[in-house]
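Single chain ahead, by itself, as structure tokens, in the form predicted alone.
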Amino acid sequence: MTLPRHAWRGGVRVPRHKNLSNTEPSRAPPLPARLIYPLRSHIGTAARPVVGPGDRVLKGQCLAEPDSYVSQALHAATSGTVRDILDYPVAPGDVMTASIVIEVDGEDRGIDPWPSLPADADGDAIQRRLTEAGVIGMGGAGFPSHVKVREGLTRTVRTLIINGVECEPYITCDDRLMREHAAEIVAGARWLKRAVNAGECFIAVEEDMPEALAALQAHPAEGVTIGTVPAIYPAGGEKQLIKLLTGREVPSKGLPIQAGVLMHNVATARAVYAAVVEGRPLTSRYVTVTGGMTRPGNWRALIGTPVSHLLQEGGWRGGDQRVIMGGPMMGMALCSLEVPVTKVTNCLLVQEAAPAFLAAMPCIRCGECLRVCPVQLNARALYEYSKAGDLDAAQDLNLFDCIECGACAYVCPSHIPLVGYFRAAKAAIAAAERRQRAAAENRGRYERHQRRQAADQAGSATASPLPAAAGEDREALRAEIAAAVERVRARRAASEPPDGERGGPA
């Protein structure tokens, strides 16, 4: 079977370099000396640690639970010992955020895994066990995907689509993923399909990987489509994927439950299959280390690692290499190799050197930025407001909306850093709304404080004369603590040596 395909506006085919990691099956590297989970590496709150320092922990063991509707639990993935909870940079941007530090004990023991669900489990036992498990989505945004399926039980859902679409170079974690996993893909679609009672389901993978898609497709499932999409960059984003296979547009803002759609990353399938039918939590992912390194390729990771485990086994040359987390186009690049593999990380892309950067020159208005934009914005007219500032104007074009695919700034013959200027738009807007919520804060403290001035004023000034009773009890009060303070002073005196008796020069 195909897969329906509408028209679909922008992109860029750009070079592919998949055959630098996606040749050789996935490796499992050895254990890292220390492990460590940030509490907050996801859309939504931080979790709320269940374990403290000292603690012994054994494989599967919760670490963390969900502190809030949208936040997810941590669960170890070997077993150790807990050493502290404290801040540790975590990527992107190598933000402080208290993370559990696990010291491995070499041992790697672990609890029994949890009951299989019946095959007649209802949506609403699916989405307790993924909250249990920690299932989250592992295409790189992060949402818990127990959130999702919950939107779904509560509103209709037309199209499940399982995105397999690994449109950014470099990137085959879930190309080989797809190809050594594929039944369990297949099947944690059938689960998702059957929590949200779905009316379809398509499992995409782009044209480009004939491997992946013949392994889809020796397992074939009633109710769920398995084909290619084009290989044009960013086909794979969450917008493009559902206008490509079903002609609805995602509203500005808006999400594609409002389409009658759910989306979910192939690795979050099969990790949605791990934890209802294997009754395991989610503790480990495919990662692709490529690029200027001797041994190339997927890894096995477990969540927590360090990225310089990883970089040293796929041998890493460290000098002045710099380590990019994702890929080329929409990946950061790292301040520090001490990181840990979290549930989103794709990626770590080595490159020689840092690229010397082109000076930008003058916009042209040739208009390729508008051309290859997948969400057809007006990246010339952004790119002037953001750089003049004008915030207010850069918003009524849709800011917001732009993804920072780079797909712009990868087509600018002026060389002009244009993904750059919109994040930093983004960043003075989101900056100025903290301070606006903040003044607001503020000043409805200060006029609660001049409400309750005002109140007890006007209490003062209405009040009737104190009662007799009433000052013969403040003058007993008085009395008591007089009393008080000459029992002080008696303690003082008896605990004081006498004058001669007293140290000092003589």
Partner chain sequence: MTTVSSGASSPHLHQATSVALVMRRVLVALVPTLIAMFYCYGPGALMQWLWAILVAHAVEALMLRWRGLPLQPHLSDGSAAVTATLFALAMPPWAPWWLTVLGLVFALALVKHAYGGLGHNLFNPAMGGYVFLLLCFPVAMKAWAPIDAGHAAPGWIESLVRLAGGASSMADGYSGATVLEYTRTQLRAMKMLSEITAQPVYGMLGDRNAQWVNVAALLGGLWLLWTGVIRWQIPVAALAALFLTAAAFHLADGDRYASPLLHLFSGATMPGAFFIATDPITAPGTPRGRLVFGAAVGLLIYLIRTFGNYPDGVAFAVLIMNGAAPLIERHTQPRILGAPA
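Residue numbers count along the first chain shown, from 1. In this text, the rigid core denotes the largest set of C-alpha atoms whose superposition between the two forms falls within 1.5 Å. This is a predicted model, so every value here is computed, not measured. First, how it differs from the form predicted together with the partner chain.
- Taking the rigid core as fixed, one finds a CA shift for Arg13 smaller than 2 Å between the two forms.
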Second form
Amino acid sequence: MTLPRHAWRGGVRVPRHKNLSNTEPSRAPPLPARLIYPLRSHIGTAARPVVGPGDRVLKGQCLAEPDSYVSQALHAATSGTVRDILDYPVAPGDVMTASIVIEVDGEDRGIDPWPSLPADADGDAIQRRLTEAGVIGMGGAGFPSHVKVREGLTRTVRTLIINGVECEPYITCDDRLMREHAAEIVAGARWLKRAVNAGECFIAVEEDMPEALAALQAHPAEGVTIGTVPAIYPAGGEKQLIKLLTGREVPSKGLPIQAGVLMHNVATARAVYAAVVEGRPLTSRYVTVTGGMTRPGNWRALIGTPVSHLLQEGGWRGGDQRVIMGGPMMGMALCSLEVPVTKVTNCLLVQEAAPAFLAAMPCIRCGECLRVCPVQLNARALYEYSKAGDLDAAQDLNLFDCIECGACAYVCPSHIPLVGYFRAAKAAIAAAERRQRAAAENRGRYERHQRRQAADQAGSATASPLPAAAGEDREALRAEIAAAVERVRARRAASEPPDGERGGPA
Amino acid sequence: MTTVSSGASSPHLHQATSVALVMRRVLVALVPTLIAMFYCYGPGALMQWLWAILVAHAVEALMLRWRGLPLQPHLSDGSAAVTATLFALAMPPWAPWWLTVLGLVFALALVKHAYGGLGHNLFNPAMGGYVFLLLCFPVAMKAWAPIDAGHAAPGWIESLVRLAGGASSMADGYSGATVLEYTRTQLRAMKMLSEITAQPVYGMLGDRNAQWVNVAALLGGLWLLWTGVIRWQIPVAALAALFLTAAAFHLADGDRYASPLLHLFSGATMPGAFFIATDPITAPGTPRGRLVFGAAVGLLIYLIRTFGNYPDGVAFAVLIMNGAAPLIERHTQPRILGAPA
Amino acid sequence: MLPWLLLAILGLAAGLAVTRPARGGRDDAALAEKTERIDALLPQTQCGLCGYHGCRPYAEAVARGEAAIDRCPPGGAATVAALADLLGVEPLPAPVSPPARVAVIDERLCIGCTLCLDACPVDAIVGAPRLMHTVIAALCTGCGLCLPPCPVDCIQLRPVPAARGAG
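Okay, that's the form predicted alone, but what's the structure of the form predicted together with the partner chain?
Following is the full complex, with the preceding chain placed first.
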């Protein structure tokens, strides 16, 4: 059985560099000295810690609970002691984020796994288990899986897609995972399919992943179709893969469920299996560590491991090369190498040679960016508007539908950092909207303030929330203030005698 | 104005391509056309080209200095060489040196740099310069091949003398006409097409000389398509529109309207369709926009050739549509993925 | 003759249409609506740097044509551009925006007089009589109107930390 293929426009073939890291089986690195768990991930609200400094924690023990519907639970990946909860740099951009830091004791003692769910468990039970186990989308966006399941419980899911289309160059963590844990992925897919009562289920891999395809096909399952899609970047993008496999389009600014689709990454499907059947929370993942190093490959890394630990295990001796978290097309260059691996970290790429970044030339309007855009955006016009600061025009041309896949900048003969311009424009629009909201709130408070003062002057004491200003005798108040001012002046004179500038009030 | 520096943002990979590479490929694709020019019109064509290259780079360097831009990488991006080559192909091979200088100064200083330089010009510089000369020096610009086959093309020495301005280009047999102009004047003299085409100025496909130039340009253009430097929409639409219009008129009255084959392989049809109309800077970038643009260029070429006052319409057709390109692009935005149906 | 006459009439009509002031320009309701739309473009800091007592009075003055559109420093170039766009006039050079600042009350010195509570136009200061007051940094517009009334000079304007706004 093969997967359906519908027309899909755009995309570009990029050199793959996959066999640098996908030929060897995955390895487990030695335990790192400490693990770092940022409470906030980039989607949803921060988790609420349930442990404190000094607490002993065991492998699998819950460290933080979801604080809202769109939030995730965190679990210790090995045993140790909570050293502190403090601000720690987290990728991308080394943003200081409140994080739980655990000192690893090296004993790796764990708690008992939860009992597996009965085979006839309903969607609600599966959803609760996924919430409890902290399963989130491991493909990159990190959307909590239980939220997707909830969407599927309340709306009709025609197609469930398990995404093994690892279209970014260099990254092979899903490839290796599929080769080594195909049975669990297929089983996880069946649990997800049952949870949301999906009409059909596709597991898609790329054409040039024959080993992964064979491994998956060795575990045929009722109602699950396993097949390939063309190896064109970015065929693994959510909206692109949905269009490719179902012919349906996710509405602009909409969610896949609006096209009757739920999509999960293959690693997420395996995490679902682990949570539901093995009763284990999500505490580790496959991470590709590749590029300029002696032992590139895939690691079964504990969530929270500092990036530097994996790079050292990979045989990177340091230097002035750039380390990129994620793939070369969409990843972010790291500033600090102490940032932790999170549930969405799929790859650490050391760029083999410092890329010769040519100065950008003027746009020659060749239109290649338009041709490769997987959303059919007019990237050239968007660039012109973004650069000129005409943000309204950029929004009219659907700036916010840009998925920042980088295909346009990849083919640009003028070497213009198009994605950078689009990100800057999006950030500027978001900032303008924040300012606009703040102005509206200021105005509301200002108007209430004015009304209150008017009421005070009219002598209506009941309208004032400030009895001090209206209720009490103003003369008495003034005298009291004068006395207080004297006290402050005396105190100030005693504590800072030479301070002449900031004496008393005029 | 926002500025984002290269390398600050993903992607961290880049295709092995550059503006200079694109321009170099265009130049390589023009080599067969240059050889055909040499074959048909003798050394004058080559000298004209070399002179144009020299002048264009001098003008470009001066303009860059004046605008305060570094010569590197702007002078070596190849854009001036492409403009010079297209301009030289359009020039009569025996035009005096100052004509080329005037045309290229107009093309580069006014049409290109006055609008903001590479990437910002509204009109194709080579065609702008050519049309400027055509309007100001109409007689000198007609110094094409001798009409009767008895004359041999001038040799090296004579071509050099003519380029140096030593002989008046319009005084003798070299002030010939191209087949398009000849056909039109003869038709206006109420001759039948069948009589006219018996003249030796006609070749198998079109103009006895220009047909080879057109075949060479077609080959170069196909190579550009294959390498992906240009896309199919503009040349296909332009040639199809020209062919279909010419065919319709020819079928209606075969004695008054020349055959579509003549139109395809005479004048500057092929260089126009593959090298001039496809100039990305002055054409729409959207796929549908390129179809509209190309079709309009093809139609205009036919209308100007047949009903206009100039022998060839390629330059005018392209310039007119250059002006309309932003408008066309605006109204042919592609439907984005997920847009409401 | 007739075509000339027609042309003249057409030209006159077009000229009138172009030069006529905006529809209902003298109408009270139209003025109020115009004020409303101008006010919506102002940053609502109520700082008074424009010379008017708050954003609304400035908006009214602009609507009446009494004030220029370049008087709002906190709004900067963005506000000038938006006003020029709304009113159909040429944008003026933007005033220099003051650096983003936030008021901070020195808790050791505050005597709980509540005078700054009244002065703050956007209710960004909380407190009660004889109890320490504090500024809600997220709501403070940095206008500095709370500084003059303070009898003990315990309020300072400090630069906004760079990270703010990222969260």
